[in-house]
Each structure stands twice: as C-alpha cells, then as structure tokens.
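Given next, in structure tokens, is a single chain: the form predicted on its own.
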Amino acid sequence: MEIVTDPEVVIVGAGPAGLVLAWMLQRAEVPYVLVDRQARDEVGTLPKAGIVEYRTVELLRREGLPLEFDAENRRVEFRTPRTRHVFDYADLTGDRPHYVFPQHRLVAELVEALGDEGAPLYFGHRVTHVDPDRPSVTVGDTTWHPRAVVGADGANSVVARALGDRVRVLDRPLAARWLVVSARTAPLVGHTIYAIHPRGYAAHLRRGPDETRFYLEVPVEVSGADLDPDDLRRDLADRLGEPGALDGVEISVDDLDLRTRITTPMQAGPAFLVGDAAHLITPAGGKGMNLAVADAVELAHGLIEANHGDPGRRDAYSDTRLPVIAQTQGFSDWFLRVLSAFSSDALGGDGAAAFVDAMREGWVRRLRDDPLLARWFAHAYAGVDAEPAKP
C-alpha cells in the first residue's frame, strides 16, 4: 500500500464512528489515516442498525456530511395479546421523527464520498500492534507514530485491548437471546412494531422498500440454527399478529446475545475509544449507532481544536460522553424490561413469568393512558432533547 507518513491521527475501524471521524478530519485538513481489516468490497455489506435519531440527523447535517435522510419513521405500534396501541411519538416531540437509514448504507456512502476525495483509507489491512504510550500503530511492515490513536473497531477492539488496566470495563451479560432475522420483503406496515408476547418479544423494523429486519426473542440456550426456517417464520408472524405474512419469504438468521458494557474512561493518554469499542448497549430503542456517531463528532472537534493548539475539549472527551452514555443505557435497560419475556425477573418459574407478562402489559397500557409517561418516552426514544423549562 502507498503509505501516508506522519499522520496526526490513526483511526482503526471503518464503521459509522470511524468514518464520521475521518470525514470531519478530512474537512478540517488534519492529517490522518484510517485502517480496516475488511476488504473494500466487504465494508458496508452486512445489515445492522437502521434507525437514526432526530438529534443525530441534526448533528450530521451541521457537520456537512453528504447524507440524505428522507424516509421517516414517526410511529411505533405496541402489540400484546390484549392491547394494541399505535404510538405517534413524532407528534409528541413537535414533529421530530426517526429516520430509516440502515447502518450499512451510511458506511457505504461515507466510504464512497471519502474515496472520491482521495482520503487515506486502507482496507484489507490488519493492525498487528498498538502501543498506547508512544503511541504507535503497526500494520504489516509499517509503523505510524501519530499524536492520537482512535479505536473505532467494534466490541473486540484491538485498541481497547492495548489499553489494558489503564481503563476499567464494566460488563454485564443478560439472560436473553434475540434472533436477528433479515428478510427480503417489503415492510408489513409503515411503522415499527414491538410485539410483547408471552413466548418472547418480536419486532418488525423497516430498513428499505424491499428489506425488513425482525427480532425474535428465544431462550438463551436456543440458536437460530436449531430452528426449522418454516417454523421460525410462522412463530415470528404469529407473535407479530400477522399470521402467514412471512410464508415463503427469503430470510437469513443470526444469533444476538445481549450484554451491556461501558469502558471508563474512554481515553488513556493519546488513545481514544468510540462506539462499540467503548460501550455496548442492547438494541432496545435503537441507540447503538447513534451513540457511536455522537462519540465521533465530539472527539473530532476535540482533535481538530487540539491540532490548532487547544487540547481542552479533546482532554475532556471521556468526561463529556460518559454521562450521556450512562443515561442512554438506563433508558435501553428499562425498555428491555418492557419488551423481554426472559428478563432476570422471570427466572423464578411460572409465577414469576406470569408476573413479568402482567408487568409488560401494564407498561404498554400506561404508555397509552399516561400523557406524562408518553411524552418522556417519545423524547427519549426519538432522541429529541426536551425544551428547557421556562423560568
């Protein structure tokens, strides 16, 4: 590969956080390189997250990223065996919806935009060593000595591992497994569905005109590979209250074991962590990609200002982001309890499971009937900052 010498920043990982950071450094003319172990044609091909919060869209627009957010998601429908409620959260937030924008599309479009500008993106190259003290990053026979190293390389981050005991990892596995079902089919309805069923939670999530993502909660010992595809389609459609809707639909199935993680601090000397390298969150509420993008924007501003002689914002990066991440984890954790039939509260047998089902039903009815709870949920779910209280 053609080598860029003496970059100010080395970014490891070409996910949403790494690419947003690269875009902002490119705009500010801060010398950097981005390295990813995947080949160029592999990046941005796997369907992942797909909902972008209102505040995230505003943030990316302010930073001038070349992305068009047009497909809105304004409503979510809660379905239980006894209650159906279509919740118009955009109406409660002053016409501020989610946007349907799959993560793989965001990645692919940013890679293309950066490539058009001749950005120093190195795909198909694995980082073999990171020294956070010097600092240095080694890729094959090449070693860079930047002023900053950024781990944007996901939950198994090589940069995070290199930090060792300089950081503390707060990790919590959860007693739940979701099957991620990607389907080649148009959405069943024009909004999100959360089905809160005694056999386990199911979800319907729009991804595009001919692509839909589903979640299906199963006991932690069950794998998607154990299930007959036709039985899986029927069970998923039945829980969603759409019997037969998925018969014959082409699907792919992956297992998702739920866990939460926060790394504190998110920086150690000249090394920084963003996105899943710094924290993991459950998919309840669709917060992961949004947190990653916000990490990247905040760190980018800090690195750009430091490059101009003011390191204050860079040095405060972790203190700025960790309170936001903890608050968001709290929302996702609460929402998971509303959705999940297999939370830790249900581990006491049939009586405990029945209690959990009643509690889940109760939360849905409270969201339907309590304007204060509905307003709080709408703002937290859509990613809309509440208006400050009037004096």
Ligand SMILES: Cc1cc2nc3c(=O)[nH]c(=O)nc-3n(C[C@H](O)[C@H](O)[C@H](O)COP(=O)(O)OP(=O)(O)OC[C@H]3O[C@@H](n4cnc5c(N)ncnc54)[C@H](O)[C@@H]3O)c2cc1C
The other form holds:
Amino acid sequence: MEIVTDPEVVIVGAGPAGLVLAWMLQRAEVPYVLVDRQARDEVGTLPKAGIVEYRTVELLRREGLPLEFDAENRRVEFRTPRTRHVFDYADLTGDRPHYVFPQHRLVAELVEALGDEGAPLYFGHRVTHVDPDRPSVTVGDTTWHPRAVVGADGANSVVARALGDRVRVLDRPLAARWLVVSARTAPLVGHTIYAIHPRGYAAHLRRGPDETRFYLEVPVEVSGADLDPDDLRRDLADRLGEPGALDGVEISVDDLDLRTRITTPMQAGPAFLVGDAAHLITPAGGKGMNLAVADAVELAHGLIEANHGDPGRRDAYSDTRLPVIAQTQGFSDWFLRVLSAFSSDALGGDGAAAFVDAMREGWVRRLRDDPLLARWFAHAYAGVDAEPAKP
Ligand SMILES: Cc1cc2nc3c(=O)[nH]c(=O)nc-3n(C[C@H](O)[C@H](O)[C@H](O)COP(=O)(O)OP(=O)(O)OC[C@H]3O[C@@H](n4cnc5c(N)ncnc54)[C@H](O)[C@@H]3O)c2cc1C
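Here we have the form predicted on its own; I need the corresponding form predicted in complex with this ligand.
Next comes the full complex, and the chain you just saw is listed first.
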C-alpha cells in the first residue's frame, strides 16, 4: 500500500465509530490514517444495528455527514401471551422517532463518501501491535508514530488490550444467547414488536422493504446451526403471536452471546477508545451504535481542538462520555430483564420461571397503564433527555 508517513492520528477500525471520526478529521484537515483488517467490500457486512436514535441523526446532520435518514420507526408493540400494547414513544417524546437505517448501509455510505474525498483509508490490513505510550501502531512492516491512536476496533480491540493495567475493564458475560435471524421478507407490521414469552423473548424489527430482523432467545447451549429451520421459523412466529407468518421465508441465523463491558477511563495518555472497543452493551434497546457515534463525535472535537492548541476537551473525553454510557447501560440492563426469560436462571429456585414471567407481564401492564413509567421509558428508549422540571 502507498503509505501516509506522518499522520497526527491513527484510527484502528472502520466501523461506525472509526468512520465518523475519520469524516470529522478529514473535514477539519487533521492528518490521519484509518486502517481496517477487512477488505473494503467486507466491512460492515455482519448483521448488526438497524435502528438509529433521533439524537444520533441530529448529531450526524449537525456535523454534516452525507447520510439521508428517511424511514421512521415511531412505535413499539409489547406482546405477551395475555396482553398486547402498542406504545407510541415518538408521540411521548415530542415527535422524536427512531430511523430505520441498517449499520451496513451507514458503513458503506461513509466509506464511499470518504473515498470520494481521497481519504487515507487502508483496508485489508490488520494492526498487529500498538505501543500506547510512544505511541506507535504497527501494520505488517509499517509502523506509524502518531500523536494519538484511536481504538475504534470493536469488541476484541487490539488497542484496548495494549492499554493493559492503565485502564480497568468491567466485563460481565451474561447467561443468555439470542439467535439473530435475518429474513428476506417484508416486515409483518410497520413497527418493532417485543414478544415476552415464557419460552423466551422474540423480536421483530424493520430493516427495509424486503428484509426484516428477528431475535429469538434460546438457552446458552443451543446454537442456531443445530436447529431445524422450519422449527425455528415456527417457534419464532408463535412467540410473536403470528403463527405461520414465517413459513417458507428465507432466513440466515447467527448466534449472539450477550455480555456487557465498560472500560474506565476510555483514554490513557495518547491512546483513546471509542465505541465497542471501550464498552459493550446488549442489543436490548438498540444503543451500541448510537453510543459509538456519540463517542466518535466527542473525541473528534477534542482532537481537532487539541490540534489547534487547546487540549481541554480531548483530555476530558472519558469524563464527558462515561456518565452517559453508564446511564445507557443501566436502561439496557433493566430492559433486558423485562424482555428475557433468562433472568429466571439468574434468580434461581423452584417456580422462578413462573415468577419471572409474572414480573415481565407486570412491567408491560405498568407501561400500558402508568403515564409516568411510560414517559420515562419513551425518553430512555428513544434516547431523549427528559425536559428539566419547571421551577
Ligand atoms: C446483532 C446485533 C444487533 C445490534 N443492534 C443494534 C441496534 O439496533 N442499535 C444500535 O445502536 N446498536 C446495535 N448493535 C451494536 C452495534 O452494532 C455496535 O455497537 C457497533 O458496531 C459499534 O461500532 P464500532 O465502530 O465501535 O465497532 P465495529 O462496528 O465492531 O467496528 C470495528 C472495526 O474494527 C476492525 N478491526 C478489528 N480489529 C482490527 C485490527 N486488529 N486491525 C484493523 N482493524 C480491526 C473490524 O474489522 C471492524 O470493521 C447491535 C449489535 C449486534 C451484534
């Protein structure tokens, strides 16, 4: 590869976080390089996020990112074997919906926009060594010595590992597995469905006119590859209360083991972590990519201002981001317990499953009947700060 020799910043990873950061540095003319181990047409192809928060869209628009968000998602429906409740969270948050915008589209469009600007993106090159103190970043037989290195390299971040005991990692694997089912079919309804079922959680999420995402909670020892596809389709449709709706539909299935993680602080000297490299959150509530983008925007401002001689915002990056991340983890953790049957294992004891089912049902009824809880949920779910109380 033809190499930029003296970048100010090396970004490792071309996921949403790395690409948003690259876009902002490019605009501000801060010399940087971005390197990803995957080939250009491979990045962002794994089925991941699909729903973007209103505030993320506002943030990206404000920073001038060239993305068109059009399809809105305004409602979620909770379904249990006994209750159905359609919840209009956009209405409760002053008209702030989510946008349906799959992560692979966000990644592909940003790669293309940066490519059009001749940005220094290196695909198909794995970073093998990072020295966070000097700092240095090694790719094959090239070593860069930038002023800052940014780990935007996801859950198995080489940059995070290199930080060693400069940071503390709070890592929590959960006794829960979801099957991620990507289906070639139009959505069953025009909104998200969360099905709270004694056999485990199931979800329906819009992705596009002829693709839909489903989740199916299974015991940790069950893999999607071991299940008969017809049984899987039937179980999923039954839990969603739509028997037969998925018969014959083309699906692909991935296993997802749930875990949460927070790295604190998210920076050490000239090394910084953004997105999944810094923190992991389960997909309950759809928050991970939104946090990753917000990290990237905050750090980009810090690095740009530092490049102009003012390091204050860069140095405060971790302190600025961690409270929001912890709060979001708290919401997602609660929501996961409402959705999942697995929490009966966590609580244990005879009758635990039935007890947990009753609690999950109880939460849905409260969301339906209690305007205060409904308002809190709508704001936390949509990612909108509640308005301050009037004096
Ligand atoms: C099934 C699923 C559903 C989800 N749904 C949602 C949702 O609805 N809403 C939401 O907000 N979030 C969701 N998330 C979370 C979201 O996908 C992640 O939070 C998001 O991908 C984080 O982006 P990132 O840029 O930090 O990391 P990533 O997207 O993981 O990107 C990291 C990049 O780094 C590269 N890389 C890794 N190691 C190296 C190396 N050594 N050298 C060079 N390159 C390297 C990788 O190739 C990759 O391209 C979901 C996640 C999953 C798994």
